[in-house]
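Next comes just one chain, in structure tokens: the form predicted alone.
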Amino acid sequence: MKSVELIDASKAYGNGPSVIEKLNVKINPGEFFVLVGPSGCGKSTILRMIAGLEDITSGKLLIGGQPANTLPPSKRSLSMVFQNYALYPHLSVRENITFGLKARRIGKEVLEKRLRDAADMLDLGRYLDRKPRQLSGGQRQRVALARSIVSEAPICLMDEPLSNLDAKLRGRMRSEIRQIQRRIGTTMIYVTHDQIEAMTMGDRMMVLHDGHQQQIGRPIDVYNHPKNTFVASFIGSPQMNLTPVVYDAAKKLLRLNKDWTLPVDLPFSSRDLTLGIRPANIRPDERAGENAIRLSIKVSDVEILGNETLLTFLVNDQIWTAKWEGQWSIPGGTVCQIAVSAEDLLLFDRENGKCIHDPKRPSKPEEVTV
């Protein structure tokens, strides 16, 4: 197991504008780290720059806490895992596993070792002999995890691995790469746009966007604690519901609008904010406390998803949505009551964006142990 750090690390192609603007993470031995973020936000950049595939511009890479910025790839002691799979057709799935091995002179003896070992640990062992097109995607996949386990590299590297699979192979593809990661105790980069991935495999993730680092943490944490706007907004399914306020200090008031207000003592003075909540603490006013703030809503849409039901409805022209437990058949149309705490209610800064009243936050965020 090797860190890796990256410090004030940049990439530009060019005389353009950097893609990449100081980076600045460190990667723990062991760990399973997340990078996440839209399309085109860098993620695959930073994964190429860590591989030695693209240079870096400027700043620092160590890589067990050794300079990497001038390595060459195969002196990083890292495998790698791509989207497309980048399996050799024309060889069997035995060929394509000890392809690398066979590159590096690696003995016959430890070479059928490795190989029933990862045949074994993924279920491949009645395909060894099979072509890649003979494979169902996610076969192919396990192929491609299973080459960078025989290099037995201390880091492994992927790069949005499941984007080409179904729903449903997909959750239990999650699953098992994190189950093999805890057993080799490699440490694993793991590439996706996906949240939902992100939040479901990952020990620290880090939330990207346009390039710039916006938030470094547990993904329970990030999610319950979002630093800005961008980050509440990206991560939870449904998002988070944000829209324009103005807190009026004089009266302790967040006005959302003119049938709209939340009683609330806040520690500043009147200024424009935006508001924000998720749609799980959104909750029925039969099912409130006797403190809960209650407003009438007028539902817009209902979607009852077995175990949960989503409802739509509009505050300042935006449309909100509501996670309740259960199965609730209500019309569309109909005028009810919601009840929100004021220890749910965040706040975040209308120029910047950034955070700036979270009354659950911890006051020292709890750090995860690898």
Contents of the next structure:
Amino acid sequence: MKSVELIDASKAYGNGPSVIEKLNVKINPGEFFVLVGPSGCGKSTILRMIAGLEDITSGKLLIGGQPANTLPPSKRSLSMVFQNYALYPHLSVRENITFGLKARRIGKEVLEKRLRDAADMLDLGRYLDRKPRQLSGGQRQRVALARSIVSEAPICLMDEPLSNLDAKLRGRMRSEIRQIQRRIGTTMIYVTHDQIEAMTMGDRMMVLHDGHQQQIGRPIDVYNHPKNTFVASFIGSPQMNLTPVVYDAAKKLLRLNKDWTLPVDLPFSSRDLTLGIRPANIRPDERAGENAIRLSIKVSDVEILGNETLLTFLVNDQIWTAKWEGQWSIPGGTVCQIAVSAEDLLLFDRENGKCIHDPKRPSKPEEVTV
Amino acid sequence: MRIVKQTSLYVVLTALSLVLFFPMLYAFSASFMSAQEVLLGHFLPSTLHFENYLQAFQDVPLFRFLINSIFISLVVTFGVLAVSSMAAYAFVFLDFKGRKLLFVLFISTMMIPWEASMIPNFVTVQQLGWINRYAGLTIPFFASAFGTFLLRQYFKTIPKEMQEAAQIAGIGHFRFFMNVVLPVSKTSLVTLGIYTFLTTWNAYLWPLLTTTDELVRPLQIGLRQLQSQETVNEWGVVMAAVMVVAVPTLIVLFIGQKHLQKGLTDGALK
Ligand SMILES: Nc1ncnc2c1ncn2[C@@H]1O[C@H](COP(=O)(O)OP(=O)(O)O)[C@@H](O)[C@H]1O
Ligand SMILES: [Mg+2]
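Having seen the form predicted alone, please provide the structure of the form predicted together with its partner chain.
The complete assembly is shown below, putting the previous chain first.
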């Protein structure tokens, strides 16, 4: 298995503006690495740069430690699964899976064995003689995966492979892809716009916005310790609540507006900030600890999702969401008390969006082991 | 109600097709008549004069012409398919500077009527010594702007990812062209093939200009030759030859009809 490393990699199409700006990342051998970001942020472009389908405008690409900027795609020891699967419509499933192997003059016995293994792994045995159009979306997806598996390439690239599937199938394929990757140990670079996929599948992930890398880390660390407001709002569902606040250093409180204040002691002078708090960290009054900060709010909407309840309410004309465990049937318009603890409050610089206060962040970042 | 509607529809269609088909039917009928019957204006032969067909083959080397026509049409068809598909591939799947400009230039030649370039073409063929040669009757038609255009439009609908997947798997251009692009575009290729075959089969002016030798002349010229020999009296013989000319076109059309329809509507949807 091979590592992939980008050093100051940038990309501009033609003479246009740059769509990828100075990317720096090292993806370890055997790692499941997710590139996540909203549509149009440049995820596919990065994947295509790694694959050699687009050239790199400036910066370096190393594959397995070797410079790879000018290698043709077939020499980069990788396989790729496309969003629309890119199966050949006139070939049977069997021929689709082995097409690339035949071009590489792989012996018949080896080819048959790999085909059998991949078909077993993906449960495709019964469909080998069908044409792609005779398959369901999920089965086509499996054929595309099988094609990538039989190549036995040390690196596998996937561009939103699950986005054409329905929600249930997507959930199943998530864990299936993850399991297969663990079993064969390939280095995986997986692109998605879906933060749930990023959270559940990746060993590490990189969050992207407008061609700029925002944060790299283990999903759980990115979730708990977002580096800026973009990452904070993009990762997590429902979204993190973000509201402009002012810190009053003299009175040691955060002022949301004239009646709303949160008493907290912060190590800096008065300034404009953005307050962030996860919906799950807003608790009902009676379930909060002694030191919690209490606020009274007027509930505007309640959604009971089985065993958890989403409450929405307005704070400073902004919609906040709280996620409470259990079933709470509270009529809209009710005034009730909520509680937050000071250690769950994240504070971001209002100007540049950077996180400047994160009480739970370990002073020394944990070593990431894969 | 439905039945009435259906019936009237079929009656109208049948009537129209009879009108449309009348010359063909009459030619078929006349090909079995004696000269006298034709001049008397009969619609159906009183006795079947099969000897008209024999006569036609004896008056001019009709068999030779038939073979020539088949050979020339097939060669042009495959030549056009090969050249157009490769050109279209380059216009769609190869990235090179000035690709768009070159394509526009290529397509704009469709606006020049063929007759306008006939004389320079004739001179070129003459200089090459291709008068009275199969080469002169076939090779000038290989580069077809229309064919390239038609195939390019179809190739453009092939998802780019297919080529990219091939690139990553280490499948080269030629292999991708032969094993993916051509099979996927079968309908368009059949459409272009039939169109080219029929156009070549019915060509008259160019073969007339570039051949004087009966050994290479196609059927259409032979027909004309027969007509000038037999005008006065033997219309039945001429009609017999007309049938010999028309039947292969009908066969090609019948075989290809399904593909042709599908190909044309495919193109229309794009
Ligand atoms: N071939 C191209 N030519 C010009 N601009 C492109 C091309 N492909 C993508 N872009 C631009 O690059 C940006 C990133 O696109 P892409 O990598 O496809 O985003 P994502 O996959 O994250 O949705 C977009 O702004 C898009 O418009
Ligand atoms: Mg994309």
